[in-house]
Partner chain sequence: MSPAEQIKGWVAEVQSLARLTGRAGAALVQRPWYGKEMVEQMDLLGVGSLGIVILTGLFAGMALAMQFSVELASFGAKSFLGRAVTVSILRELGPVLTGLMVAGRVCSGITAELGAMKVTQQIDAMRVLGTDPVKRLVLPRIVAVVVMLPILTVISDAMGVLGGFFISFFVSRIGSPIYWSEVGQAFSFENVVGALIKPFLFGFIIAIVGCDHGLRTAGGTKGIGLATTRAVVFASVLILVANFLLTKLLVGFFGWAT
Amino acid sequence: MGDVNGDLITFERVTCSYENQQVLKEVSFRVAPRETKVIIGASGSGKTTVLRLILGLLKPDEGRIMIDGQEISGMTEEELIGLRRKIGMVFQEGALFDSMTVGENVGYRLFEEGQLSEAEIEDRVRHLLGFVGLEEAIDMMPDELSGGMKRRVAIMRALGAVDAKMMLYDEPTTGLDPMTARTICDLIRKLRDAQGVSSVMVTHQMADAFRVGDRFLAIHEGRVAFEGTADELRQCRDEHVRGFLV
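Throw up the structure of that chain alone, the form predicted together with the partner chain, no partners.
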């Protein structure tokens, strides 16, 4: 059963809570193929939770979540592992494995799958790191990298997820200086154009949101406050959304 609209991600009235605190309330939205959706919202509004739901790291209390035409709420962890092969995730702060080298991080999935020889994996890892100008860092530990380098490595590790159909970014530019933030945004755009992937980027930095986004979703206190294009967003009358734009 495929999704009738061919959307890659569909949320239908998704409600989700941690312990006894409701975090998302009846959230609905779609992400089309090749689209870059930017989710904006204040800290604690539930943006990361949306990404965790897409990955099946968390189950919704109510509502349906379809990923690439499959309903995921009822999937087992085994089935989810298969699904996650299509998704590259860049965590807030990178979440690099700090006991492994940069190269082992980027090649993590390939090492785990054990299909390729070590030399082949290294080739591939070097190629990926070369793409972001970090080939030299292959034997370094994550501790030794700057914030911007960590994000780039994290993006390449996510991309090492071989057949990525979509990329998820959790605040990829937060805590970076504007110059570095811009290079990360350019990288995200480059990946979209080169690989034709859909992306979801979570951020609360509007400049970066406008730089990469096709469509925008604003979340306020767990509810969707706005959905639309950049122009529509600029004209939006909702006071919470407006508060965000200035």
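Moving from the form predicted together with the partner chain, what structure would you give for the form predicted alone?
Lone chain follows.
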């Protein structure tokens, strides 16, 4: 559906506080279909708050948030659950359920919803694992996987559990060695190119940011310090933005 401009995510002058602290101040940006937006900034700058707002886990004090053409701040929890079916979320550690196999992890929400048969769920799970070269790991346990394999499984679990048009990533390469981080970045790009998925990725790893990002948003003390392309980011003279790049 999208909004009138075709964007999947729109923030218009969004201000948000919690625990009596203003975290975001008049933040505006858009995410277009098939676009990967990378959000950078120092710890505590408000990056993860943006992800929580997109999911409707927080509500803005002021401003407007449109997700796939719908203004979400007035939504009921039931309406938000429907919205979240379009959004996959990968947390920093990509935590898997230790007591479940890889296949059970990827198919967890599909089993919970009960709308597909076991055979249909297994087909979908195998397809998703095949997409990341892990179909043979379907019966393995999480503690048998490397850190990079766990992160790939977590991404497929997030993608497979929803009719995902959008993926949100919170520091998805943190704690991974450079080669494994590159594999995760390549997967994020592959989802954009092969599946048409739009993404918002929060990271402080600038090599990974440049590897996946189409456009970049720098947040400093809750405000947008920069928004633009990789080339524009490299040329930006703002001292706070330059600090992220070194």
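Positions refer to the first chain, counted from 1. Because the structure is predicted, anything quoted here is derived from the model rather than measured. If you superpose the two forms and keep the largest set of C-alpha atoms that fall within 1.5 Å, you have the rigid core.
Residue 129 shows a C-alpha shift of 2 Å or greater between the two forms [criterion: core-superposed Cα displacement of 2 Å]. Fit the two forms on the rigid core and the C-alpha of residue 150 turns out 2.8 Å off between the two forms. Taking the core as reference, the C-alpha deviation of residue 101 between the two forms is 4.2 Å.
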